[in-house]
Structure formats: C-alpha cells, structure tokens
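Below you'll find only one chain, the form predicted on its own, shown as structure tokens.
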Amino acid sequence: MAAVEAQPQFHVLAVDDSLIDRKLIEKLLKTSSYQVTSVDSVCKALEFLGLLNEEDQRNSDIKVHLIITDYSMPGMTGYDLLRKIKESPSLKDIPVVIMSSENIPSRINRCLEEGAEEFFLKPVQLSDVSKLKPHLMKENSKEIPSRCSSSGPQQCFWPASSICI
C-alpha cells in the first residue's frame, strides 16, 4: 500500500498587541488547519522574522507562508511591519493582511497600496480566513519550479507541479 502524502500545513504569523483579538484570530486560524505562531507586538514579530537588527538574519528553519498582523499597535503599526516585510529581499513575497477596527478608507488604500493582500475589519470571521487561501497558494506556488513547458495550452496542478495537461 502506497503512503498518501499529507497536505502541507501553511504557518501563519498572526501580530496583534489585543490579547482578546489575537486569541481569536489563533483560534479561527488553527480551526482552517494552519500552523499558527502568534505575537502581541511589531518589535517581536520583527525578531521572529530575523529582522529586528541589521546583523539578524532570517531562520532559515522557520518558513511563514503569510502574515496577518492588527494596524494599530503601540509603537511600531502593522503598515510598518508591512513596508519593512516588502523591503526585506528575502521576505518580501510573503502575503502580508492587515486587520482593524477602524474602517478607515484612506488607511485601507495606503496598506494596499503599499502590497497587503487584504484589509480585514475586526472582529475578523471565518469567513474572512477563507479569504487567505488563495494567497498562500499564489505564495507557494513560487516555490515551486515549473517543469511545464510554455509552448501550448496545458493547465499545472498544484502541489504537483510537474503534472501538466
């Protein structure tokens, strides 16, 4: 009998100073079957990252497919965590979701603008988790080399991408 390979588990950074909010968001993420490392602070997921000094370098044994951090936070926001997250060569592809409770049209557009893949109102819902997926398969996808030739209609299938038709 054939072993059947498990579905890879995504491992979400969830950011948030709110006990309460990052509890929840924990919560709805590990019921989507995510891994899930949670921080209450910018400066901690910055460390968590590798990116808190110059001279830290980003553990190589520590793979986040997607963050999803709160706005507003005392000291550093989640639009800073957002643009060091995009300025960083070796962090940048990872989809990046801000969440508030302010539904500010003007905060919404600069944190897109700025590459967040989504802008979720708190409290954030199930239905909003739902939302990530296809980012973290646009996400991991790029990690995966193409074995399809370009020439010709055909469709890729993931996690298989060498499966071509």
Second form
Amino acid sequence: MAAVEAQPQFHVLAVDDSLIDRKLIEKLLKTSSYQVTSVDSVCKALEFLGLLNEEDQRNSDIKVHLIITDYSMPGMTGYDLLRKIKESPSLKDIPVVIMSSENIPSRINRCLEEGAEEFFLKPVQLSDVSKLKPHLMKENSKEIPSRCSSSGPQQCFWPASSICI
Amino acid sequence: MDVISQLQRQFIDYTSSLYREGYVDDQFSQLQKLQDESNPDFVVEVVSLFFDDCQKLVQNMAQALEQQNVDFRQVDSHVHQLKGSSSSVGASRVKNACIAFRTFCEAQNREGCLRCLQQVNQEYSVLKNKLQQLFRLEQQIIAAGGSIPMVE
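Output block for the form predicted together with the partner chain, input the form predicted on its own:
Everything in the complex follows now, all chains and molecules, and the chain you saw is the first one.
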C-alpha cells in the first residue's frame, strides 16, 4: 500500500437524496474549509467508501474524515448507513453525523446509541457545521483499504430489496 | 439621492417587506450570508432549483390526486419533500402550506388536499415573482456600479 500523505484539508462525505440540501451542505462545508464529496444515496456512499464492491480499487486512495448523512432517504436510510459503517472494521472509526428535518427524540436517541456523533436538525446551519471539528480525526485519519478487510461476507450484506442505481 | 442609493433603498425596503410578510424567514438570510465571491450566484442557483422542484412536485401531487383511488401516502411523500426543500431555502409560506397539507393527507381527505395543493401552488407562484423582482433589483444595483446592502 502506498504511503499516506497528510492531507491539508478534511474530506467530508455528504449523503442526501435532496439536490437542494446537497447543494446547501456542500456550501456550508466548503465555506468551513472542508473538502466535500456528495452523493445522493446510501448505495453510492457505500460504493464510494469501497464497501459495495470488494474488488473496487478505483477509490483505494480516498480518505474520508467524516460522514454526514440525511436520515430519511428512499431505499437505505442514514441509520442503515450508520450501522454499516460501525459494523465495518475498516470504517468504524469514521465519525458519522445524522441530519433530519424531523425532531423525533426516539430517532435521535437511536442514532446516538448506534454511534452517531451528532444529530443535526434541518435546515443545517454554519453554527452546526462548526461543531464538527472536535469529532474529526486528525493524525489518525483512516485510509480506505482497497479490499474490504471484514471477516466474512455477512459484513457487507444488505437486503436484496435495496437496489443500487 | 443618486441612482445607486435609490436602488439600494428600494432593495432594503423590498427585502424587509418579504421578511415582514412572512414570504421568507431567517433561513433565506442564511443563504445570502453563504454567498461570496467564489460563488456569487449561490442564492439564485439554489432558489432556481427550489422553483424547479416545486413545479415538479406540484405536478406529481396533482396527478396523484386525480387518480380513482388516491394513494395518500404517495401524495404525502411529495408534500414532505416540498416541505423539506422550502424549509431549506427559507420559503416559509410555502413550508406552512405544506404543513397544513400533510394533515389532510393523513386524514385521507381528497377535497382538503386539493385545496391545499391550490394554496401551495399560489404561494410558490407569488414567491417566485417576488424573488425574481428581488434578483432584478440586485442586478440593477450591480449594473449601476453599486453593492448589495446586507439586510438584517
């Protein structure tokens, strides 16, 4: 594996099916000096992170320092993504933040219990984004491995009903 | 008063009225604060996306409500989406119309839904005109060599 260079910027992966909200979160993050990649589904997020296809080496040098995801999305939800991340030995240390337009305490607690660092109510604002810094990994930035290092196929399992477009 | 000051005065008054009359809320001013030299058309871009979204969703809602057996969950899903995007851009009257709309979806009340759809359509049309007017004023100020005043 190639030596990892220290990145001057933190790279955030944003996941939201709403185009407007993606544009907004991108702007908020860029204004706060983060590098941003945004995708419109959990499937695409998993693909980007290398969890979808163990043979996918395209993004083997991509480093993600934080994932911020909408909760309610068609297909797999932000909660499903959170669980997948926390179940993955290679990705579980990446902080995950959940966003939602709905203020449902049981939903918020569930996400925090599953390991989400923060839960932001939409519309997300600059003051929310400023809360991200402490959660970001600094020296310990994780590199996404080119192969899923999980113990078995069940780590990368998700229901057959979810279709990745 | 010179031309620029006049236009700026108009801009301030017009913007204030939009807030005062509840067409836009604080989230809209958050959008304006995010606009900078690296992205000088940010607000116009986001607002355009919003209006495209509105149009599409209103069409979808109308179609869904025309069906013999209305799928209220489908209608509600469109309203929920519109509520989300209107909240994200600060279109508060549209957002409030969506909130009312959802209760009629939950009650599976077709007549109520149709009334709400009309309301949503109206609010979106009025807002579109108002914001286009605002953007025109901005362009006039810039064309005259002035800068856009911040309105708190």
